[in-house]
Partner chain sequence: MDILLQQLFNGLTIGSVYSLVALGLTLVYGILHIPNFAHGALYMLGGYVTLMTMAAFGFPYFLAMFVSILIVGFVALLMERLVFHPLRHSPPIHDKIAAIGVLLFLETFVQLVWGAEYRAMSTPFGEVVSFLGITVTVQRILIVVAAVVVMVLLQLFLKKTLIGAAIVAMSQNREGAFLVGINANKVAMLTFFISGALAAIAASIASPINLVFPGMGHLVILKAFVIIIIGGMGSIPGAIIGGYILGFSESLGATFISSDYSDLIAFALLVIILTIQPKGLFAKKGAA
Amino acid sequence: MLKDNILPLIFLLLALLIPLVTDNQYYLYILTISFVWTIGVYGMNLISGYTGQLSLAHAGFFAIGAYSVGLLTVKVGMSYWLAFMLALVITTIIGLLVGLIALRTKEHFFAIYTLCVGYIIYLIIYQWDEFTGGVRGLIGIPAPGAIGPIQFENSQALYYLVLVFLVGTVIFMKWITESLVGRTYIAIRNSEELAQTIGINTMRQKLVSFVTSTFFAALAGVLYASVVRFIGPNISYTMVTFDMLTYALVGGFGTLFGPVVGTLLIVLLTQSLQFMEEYRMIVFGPLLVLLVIFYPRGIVGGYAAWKRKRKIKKMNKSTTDSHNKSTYEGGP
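Supply, in the form predicted in complex with its partner chain, the structure of the chain whose sequence was given, as a single chain.
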């Protein structure tokens, strides 16, 4: 049990130690942001990677979460944690409504439908000036309010807060994907007709998966607004969805740790190569194409496959060894 989880635990330990080692605010900020994106990518991974429904509206739900918390705190003046909860509820309800309609469509239609939903959300945020601030965006979003004695004003505390949410997300994803529900999702991904034939209510399962995924997109959006403290309509643009898609695919679509590996790797890489910021797509685009053609499993999926192969080889070897031995001993 421990042996299987040794790598993730080392990662976690490293993540916990980083703020103690460095007090470089910039590094901490970048790490915090990449944790935020990871949470969003987990949402996308659940509906698209596990359940096989390519949802291209994710940046939209991310933005609804961010704008909800922003508007509730800045314009309504609500206290932070109440706004936090409400933002999650609002986005999840919108996700439920969209999912109810969108999931009646299948395959290509679902992707096109969600792409258009994402664009509608962008257009509304962009055009509805007096409500969302339009192209100017929304400034002055407060940092998370204190929980008891713990303040979230400095970047270390914020880092740990986001890390806690990320770890929670991973644990939840581990639980759901290893449960019967998760296996139902994979069954739907492999063949929806077959899943239906063996008695799975595919519509309900897809809906639960979709709504859960919007919840995590919303959580990421809310945290993004609280960390960056400024949001503009660009966070809802379809390009952001495509970014998230790249992160998931590089790490491993439909794997538990793919989102962490992919997002951290790419965000840190693009940050360290400054010129990449604007032209990252010139690398990302061909990367997406090459990955789906030659290596659709991504880093984590590829590693898991390699490990499985090695294990089988080892097992075969040990069985043939014992087999040989036994014939030697028992033979004439």
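Having displayed the form predicted in complex with its partner chain, please output the structure of the form predicted alone.
What comes next is one chain alone, with no partners or other molecules.
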């Protein structure tokens, strides 16, 4: 058990120690934003990686969560944590309404429908100037309110707050994907018709998966607004959805730790190539193509496949050695 989880535990230990060994505000900010995006990618991974429904509206749900907490705190004057909870509820209800219609379509029709939904959300935020601030965006979003003696005004506290939500997200995803519900999602992904023949209510399961994924997109959006304190319509643009897809693809769709690996790797690599400005895509693009060609299941999926092959090879070798030994002992 401990051996299987040694890498995640090392990652967690490093994540806990980083703010203690560096006070570089830029590094902490980049890591905090990476954790935020990772939570959103986990939502997309649940519906697209495990359930097999390619949703292209998740930047929209991310933005609804961010704007909900921003509008409720800045314009309504609501306390932060009450606005936090309401933002998640609002986004999840919208996700439910969208899912009830979207999931009546299948395959590429579902992807096109959700792409249109995401673009409509972007247009509403961009054009509804009086309500959302339009292209000017929304400023003055407060930091998370204090929880007892714990304040969240500095970057270290925000870092640990987002890390707590990320760890909670990973634990929840591990629980749900290893449960009967998660196996149901995988059955739907592999063959929806076959899943129906064994008695699975595929529409209900897909809807639960979709709504849960919008909840985590909203959670990421709320945390993003709380860390950056300024949001604009660009966070709902469809390119953001494709960025999230890339994070999941590189890390490994349908794997538990793919979103963490993919998001951290790409965000940190992109930041490292900032000095090349727009030319960084010349380096980044081919690397991404090679990765997709040689690791179609992503880094985590490729590593899992390598471990499985190694285990089978060891078992075969053990069986062969045992057979040779018994033949030798039973020989003349």
